[in-house]
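Just one chain follows, in the form predicted alone, and it is written as structure tokens.
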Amino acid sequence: MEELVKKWNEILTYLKTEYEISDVAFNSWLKPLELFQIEDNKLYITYNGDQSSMTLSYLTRKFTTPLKITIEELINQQYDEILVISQEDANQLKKEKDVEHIKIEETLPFEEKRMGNSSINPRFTFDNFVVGRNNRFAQTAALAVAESPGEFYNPLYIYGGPGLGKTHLMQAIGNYIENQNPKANILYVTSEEFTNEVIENMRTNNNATAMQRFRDKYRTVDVLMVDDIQFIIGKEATQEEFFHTFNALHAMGKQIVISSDKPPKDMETLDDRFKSRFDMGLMADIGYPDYETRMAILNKKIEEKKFNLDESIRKYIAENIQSNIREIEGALNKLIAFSRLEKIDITMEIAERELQNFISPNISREITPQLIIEVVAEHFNITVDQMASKNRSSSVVRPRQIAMYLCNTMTSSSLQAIGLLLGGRDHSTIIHGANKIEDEIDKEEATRNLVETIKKKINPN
């Protein structure tokens, strides 16, 4: 550890040279490395800025295997693995006696932080909810349904425009369940997947077997959640088992929440037969929030990321952004990582520069290649720097892709300004990828699906 110490500048230096890493990317996320201890031939580093599990997440891909490689040639030293943790883990590891009973959550992937096999967030909770005007029914009647599950409110159909709050209430539910009994089977599921669970299954050679797995998995489940279901409007295959589905565990007095951008009445190519099962429970809109409410969740926001920013800008977000919660954290994220990267305090001039595309109430936003990447990686749970990077994993590759085809066919952007905001990739890079999505689209349904869920929340209108 001593000669590390000695040697770690010197190693971030060399590893920025061998790899052609950017003064931006080196001095973002090289020089906030710390080292931290070594335990088990393991080597922790903890990261000196954003914790939350995404960034470090991003940094354990993407520089844990070339700084191995490096410190292997510069001080002869080989290690098993390479871990970047938040500082939250790295205060556990002292009080710790053995290391190997640690449990890192911090260096998951997103998508791999989940609790038990519920695939549910367990950041998204009661507790860090910010209640108002506009959804303090919505929040009141999860809570009981949470309390209660199968008892009271069965369905529970959340419903509310994009980025108002749904999905946090759902797992929300979820997390509150679990916490009060561990073995209670709960299943989160966007109507997405479930549609491409039911197009799998029904391709298999051995389809009557495959369906039978199909309904034994959502069939005898304690807890059903199927978010955005207005995406299996249309879909006769994927309606029929979701009908038989709901029927079955209705019956068996199991807990069914919904969630939907508008109630079931206005869904015009809705059967009859779902909006009377609907409305055998409980409708809970959730509406846009008002200036108290928006500025609660940005104070919650900011002091989450422990982050610095003058009252007169909250107050300047709040009153701008006011139909999305989505976009209100959007916004703050982007004025923290400008903030990181010029190493400068975000002044009101610099925030009513780079919020432009987030504020603007008179007029609809305004669809941009910058956007589609952001809603992309947001959708896939993946950074923006991944989808510029030069990862070529499948978990990174596909998304890029998509953002690819959806840059070229929902802008006017050259393929050149394309390729420059996903990491620099020429025109023929941008062609292959939109093209081969566009392939899969004409051919596959599940690809036509994903695309058409994306898309919808590009432009929601």
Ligand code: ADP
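Remember, predicted model here, so these are calculated numbers, not experimental data. Think of the rigid core as the biggest set of C-alphas that the two forms share within 1.5 Å after superposition. Numbering follows the first chain given and starts at 1. What changes on going to the form predicted together with the ligand:
- Core-superposed comparison between the two forms: CA of residue 380 displaced by 2 Å or more.
- The Cα shift for residue 71 between the two forms, taken after rigid core superposition, is 2 angstroms or larger.
- Relative to the superposed core, residue 389 shifts its CA atom by 2 Å or more between the two forms.
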Second form
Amino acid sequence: MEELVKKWNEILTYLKTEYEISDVAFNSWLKPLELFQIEDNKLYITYNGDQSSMTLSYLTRKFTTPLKITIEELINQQYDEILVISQEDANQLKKEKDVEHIKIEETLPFEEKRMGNSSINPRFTFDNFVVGRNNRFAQTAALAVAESPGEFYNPLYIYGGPGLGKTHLMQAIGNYIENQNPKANILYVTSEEFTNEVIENMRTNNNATAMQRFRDKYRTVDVLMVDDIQFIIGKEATQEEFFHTFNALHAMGKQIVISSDKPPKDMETLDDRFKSRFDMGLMADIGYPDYETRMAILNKKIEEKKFNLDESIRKYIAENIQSNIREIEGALNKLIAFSRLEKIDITMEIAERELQNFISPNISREITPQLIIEVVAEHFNITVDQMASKNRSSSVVRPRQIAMYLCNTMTSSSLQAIGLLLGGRDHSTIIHGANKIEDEIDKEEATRNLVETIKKKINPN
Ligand code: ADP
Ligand code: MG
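Form predicted alone done; form predicted together with the ligand now:
Below is the entire complex, every chain and molecule, led by the chain shown above.
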């Protein structure tokens, strides 16, 4: 802790430069962070500012991973977790310590010692991965790779939106291979970790031994998994190094698994060399889970955490949190924490109150490109077929462009997917249409109002 205290300012400053954090963000988020305590190799931090759970969870989500990496880099200290807690919780913890309270450790079901490999987290396995329509293909592909690494699908490229299970599947592959073959050398890294190592390497002036160490680490593995590759693109040196690593491993028949938030073809600045490399392998996407899958996942998590939760509240969560499993888990964790702290069972009233940040009220329908196109067509009194047609008359072109803009801003659908729904148009057409409307919105009040109106029709609350 001493060293951490001594270097705290340096750590924050480094973080600011390394992650290109603006002055205003630095002053409002990072400067007010204060070291509180280290316990069980977890670092607790308090925030000298707004204490709402939204702010604290934002801080945790946004900054704790970069912090972790920075602390590792600067003082070579690795924490299992970094948590931003409220000042109230901090005071409470202090009090509990003072009276030498016996701490009731939350029993974690997966506390067995990590075997050999520290980059693989035993918590994420195929056993506890719920398969639904949205992820069946990805799960099958991942399992095939786990069973025969380097043989059939190389690389395996998993893509999908945030919180839909990409990391879980990669970790499951790692755990599976490790189980089958404890000697296998498996390396899982986030692309930030990879980037940081490349940067570190360059800082040591491409020092030959450092470079050798880096290569030894990455080019001697049997399985390399790089998570969230989208963060590597645009970073020249990192991209270059990854490219060589990739080629070296691939040539030796070593398995490579990559995840990203989009398919390679949608990563506009991704080097073409990569696109063709990735095309050699298998692409597997994970889509949004349907209600049944969300419910099954929620039930699984509840079971894992040995918690009691009423069926109606489970339904409430699964119905309302639709596009991100991590959020479903976050909501559940919040209820568990509340229930343990207050020592009461969760009622619907409590759930509704506590989950306000996760659940926006009255979401009655999911906003999809289909829905948007239907609403726009209806608004302009034309048909969906006309929207998707080749018709170039202005009475159709403009609604079509508005739909492009709305699909692009209100959903996370890829440009390809939007283009497909709008009559097989390519992504540049969609961008062009969307940009045109965006410019108009900036310049013309009428367009602004029109778009606002349609938006309200799409999402009436
Ligand atoms: P991503 O890497 O795609 O952002 P994660 O793999 O981190 O998402 O998943 C977020 C959380 O949701 C994790 O805790 C993971 O265990 C859980 N999760 C996602 N999909 C499933 C699933 N099909 N079954 C069980 N848990 C899942
Ligand atoms: Mg992930």
